[in-house]
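Listed next as structure tokens is one chain, alone, in the form predicted on its own.
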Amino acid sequence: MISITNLSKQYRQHTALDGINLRVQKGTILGLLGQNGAGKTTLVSILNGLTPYNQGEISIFGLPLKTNLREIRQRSSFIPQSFAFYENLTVMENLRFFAGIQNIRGKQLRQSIEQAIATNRLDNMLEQRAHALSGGQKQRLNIAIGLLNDPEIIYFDEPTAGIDPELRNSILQTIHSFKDAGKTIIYTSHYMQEIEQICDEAAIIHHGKIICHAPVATLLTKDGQQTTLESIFLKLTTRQKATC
């Protein structure tokens, strides 16, 4: 589904990504785990065609990214950490506006909006203006907008940042449910417990390098003993271990 080979990105004298190699299979929820500045957002931005890269090869849906960006974008969705909607529009107005931008029309328009509303439990707030929503409600609207094109791949960049624990669990459950619909999820976070809770695989990125990529279940039972991603992360990033 997603294939990345020897991907590098430099900003002047700073190397943001350094020889990234990564494969993500269809229907997988991959947790991209790393500290702030590790390269998570840069990688996701590149995969969405928002940031150029210096070297490497990227293939999505079996298509080279550089020459098939338009088709890949039509089949993908990027849900950023910051809210990407209009605060002065109502929930329904935002949904209709962003569906219009994507040329969703007729029967498909109705179906897409109904599905986005139901999945994110927006029924009771459709006529509320976005600025009046709580943080968790705004994030659900953010996700709903990202679902309008029925994407095959969804990228989430720190979707629960600044949200209280109860609403965080609700959003995590919603994201995890997308797997049942056959969608592939790339989920960036620095919250280890979230990765443990919803992800099939975890890739730890540190100083622009993938230093570990493995199934979450395998990592949590390393060497036959129960452990945590936090413990593995600390061992790897403090150079107590070379690889996972």
Second form
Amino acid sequence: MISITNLSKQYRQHTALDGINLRVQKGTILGLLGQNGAGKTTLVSILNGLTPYNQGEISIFGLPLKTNLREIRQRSSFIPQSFAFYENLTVMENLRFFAGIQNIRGKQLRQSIEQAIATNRLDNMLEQRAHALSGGQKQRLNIAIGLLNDPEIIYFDEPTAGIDPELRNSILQTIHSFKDAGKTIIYTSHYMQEIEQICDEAAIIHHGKIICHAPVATLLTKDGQQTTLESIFLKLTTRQKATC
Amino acid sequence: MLKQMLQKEFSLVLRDKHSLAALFIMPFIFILIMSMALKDTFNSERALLSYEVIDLDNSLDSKTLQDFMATSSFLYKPKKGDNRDIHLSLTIPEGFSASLLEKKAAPLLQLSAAPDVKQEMVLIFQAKISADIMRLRLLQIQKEIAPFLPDTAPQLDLDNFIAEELLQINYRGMQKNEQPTSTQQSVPSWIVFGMFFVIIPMSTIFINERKQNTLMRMASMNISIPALFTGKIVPYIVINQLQVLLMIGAGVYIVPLLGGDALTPGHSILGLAMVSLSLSIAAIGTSVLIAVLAHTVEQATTVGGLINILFGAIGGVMVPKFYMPQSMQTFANISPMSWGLEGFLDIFLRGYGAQEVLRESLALSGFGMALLLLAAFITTRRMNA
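Go ahead and give the structure of the form predicted in complex with the partner chain, now that the form predicted on its own is out.
Whole complex next, starting from this chain.
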């Protein structure tokens, strides 16, 4: 579904991504782990065609990204960490706006909005202005907007940052439910436990390179011993261990 | 897609009370205040100068001279108990009457002027007194020649010397008996100023979209930069045109209710539309560029406000250009507000049409388009970094 070969991105003197190779299969939830500035957001941004890259090949849905950006964007969705909607519009107005600019109309518009509302349990707050919502409700709206085009791939950038633990769990359950609908999820987070909880695979990015990519279950039972992603992450990033 | 962008932008602006106040209430209040405050400046019937006469001659001629002065609409002689400052004090010396027709080395009259009286006012007074003295002299000559020309001399009607009968004044583009008013000057000024205040809602929304990654999200939904800019420009053009209509309405209907002069909006709807649309492009271009360059909403509103005030002060919005010295009037031409103001004054005040405002309209549109292209270039470069 997603194929990245030898991808590099340079910001003037700084190398953000350095020879990234990655394959993600359909229906997989891939957790992208890395310290701040490791290159997670740059990678997700490149995959959404928001940032140009210097070198490498990317194909999504079997289509080269550079020449099929429009179609690829129509079939995928990017959910930013910040609440990327309009605080002074109501929940319904926000949903209608973001559906409208994607040319979703008529019956499909109604169905998409109903689906997004139901999945994210926004029923009781449709006429409320977004600024009046709680942090968790705002994140639900943020996610709902990302579901309007019924994407096959969803990119989540730290969706639980700043959300209290109870709501975090509920958001994680919602995200995990997308797997059942056959969607592919790319999920960046600082929280290792979240990756353990919902991801099928984990990839650790360090200084612009992927230093580990493996199924989460394999990583957690390495050499027959139970371990944690946090422990693996720390060993790899502090060079106590060369590979996973 | 454009429909949704327009709906969104309108909803956001209409829900922002501060922006609405800056866009509609502020220029409306300025129009009311300035139309009333400057009312007398444009009124030819009002008294500009107060004066007193110290009559040491006490003759029929000195009394007649005072009668002539009393007919002037721009001179005011305070009554006893009126504490108004005296601007001019005219002394009629003893022997004035006797020396009226004599050629003397010493001046006929003495004038003492307060130091705050403008020089042009003293010159106007001097011209008035000269004309009155000439009338007195002619009256004396008339009396002296009457016995020799009994049929002709009395027909010289020198007692009824009315300026309006000698010179009829018509202002270009105005009906007979119409004259420029403070409303004609203040409505265009504050429309221009108010239109540039689109910087507040535009920058607030645009910078929030950028900071909240809403722009990034829209880009990931295949919204192109031209579509994004169109979605920004069109609503504010509509808002600017609403401002123009409402402010003209205020000048025509509300200012007269408060005792001011009604605005006469000119005769060229096409000319008005040309100035109004091109001014809107200039205001929006300035606003978009500031919104693109500023990092925070506070920065954009501060810089935008300062630029507006500077453009307004230089461009003749706050102080009408005719009050400025020639060098400042030339300097004023660097401000796009001055081009817009001249365009509106051409329509409202000078009664011109589309052809006469073409130059200003092209200059404003060119200025706005150049800034929009620069803003689009910077945005594209940032997105491709």
